[in-house]
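Take a look at this single chain in structure tokens; it is the form predicted alone.
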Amino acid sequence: MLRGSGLRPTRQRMALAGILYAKGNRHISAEGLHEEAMSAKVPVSLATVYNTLHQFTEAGLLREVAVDGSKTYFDTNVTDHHHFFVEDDNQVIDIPEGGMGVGDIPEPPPGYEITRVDVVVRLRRVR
């Protein structure tokens, strides 16, 4: 999977991957990984987690998901999909596909094309 996208295939990148992929499609923000890291006895610092995960993403491996200008997930489904945000827990949920459409989206302008359409619905508890 990382020589296919174009990344060396480093002995922390590859413990990383494993993490990251062997609970099929999830969310995850790199402090959540680095626990993960650590509880697997994978010695990775966070800034390391935090570059794997940007080089993931820029080789198509993984989608960003900004929720909050300062919270970051990292999704395993790199389709083309929506997400819900959940507030009192902090935990990012796939929208099912056809479950939400997008309509009225601007023309871009001259010189520029749009490269995707990111939509975060944010929910919380009834009290």
Given for the second form:
Number of protein chains: 2
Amino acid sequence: MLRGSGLRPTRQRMALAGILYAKGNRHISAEGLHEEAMSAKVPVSLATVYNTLHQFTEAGLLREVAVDGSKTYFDTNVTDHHHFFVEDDNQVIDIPEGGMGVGDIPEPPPGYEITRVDVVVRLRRVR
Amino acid sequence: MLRGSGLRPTRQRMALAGILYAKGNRHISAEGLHEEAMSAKVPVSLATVYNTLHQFTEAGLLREVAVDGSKTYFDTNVTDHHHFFVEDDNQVIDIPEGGMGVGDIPEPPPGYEITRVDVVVRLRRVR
DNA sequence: ATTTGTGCAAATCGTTTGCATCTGA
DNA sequence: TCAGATGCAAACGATTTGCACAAAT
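Return one more block: the form predicted in complex with the DNA, after the form predicted alone shown previously.
What follows is the entire complex, opening with the chain shown before.
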């Protein structure tokens, strides 16, 4: 998989890929992945985690999710889909594919082309 | 306007409000507003700009726009609408109201309610 | 007089970078 | 061998915070 993307299969990258793709689709932050790696007894530096996440993203293995908050989340689900965002605990959840459709997409201003349409449905816990 | 929102009309707040609402709808970052204030000969500290932006947002006078990038943008247009985001230069543009519709909004997971639906149409300059 | 806001500088947080050292092909 | 990867610590940019001072009611 790594080789197929032109990335050397190093110890760290293989371990991180293992964590990322072990249990279905995930939304994880750099810090989150770093912690998981540590508790899985895979000592990687935070810098390497950042490098790896960006390289994976460039290789199309991950997708950066821009929700609110200051943190960047990475999504192991690279298919076309949108997200719920729980404001109470900064949690990102996939909206099942086909679970929603975007209506009329507007014409982009002249000279521009659309690269992607992102929909974020913000949620709050009902009290 | 400030009084109506329960905010004391201080020199700085009035000056910042003036800049914000002077020329139609705007998308501005804290740093951007600070710079404009400075060149308008209104010396305010960056901390005060941040305070003011957040207070205005809480008061419903502004809306925080979560696009990509590390910066936070504030929108003087608080009506229901969505955004174009130009990736080349981090510019936020309003999609005219009614210019697009969101299709089927999905059921939120049980125990949650929808607070808002944000659509960001990402653009790239055509080369 | 009392409460609320402001400015400054230091602190924090997530992320990036420089560089010496290692490692996979 | 040697280009590419990693780790560390220092650098960074955006935002927040603590606290003394100033201004609004």
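Here, rigid core means the biggest group of C-alpha atoms that superpose within 1.5 Å across both forms. Positions refer to the first chain, counted from 1. These numbers were taken from a predicted model, which means no experiment stands behind them.
Superposing on the rigid core, is the CA of Pro108 displaced by 2 Å or more between these two forms?
After core superposition, the C-alpha of Pro108 moves 2 Å or more between these two forms.
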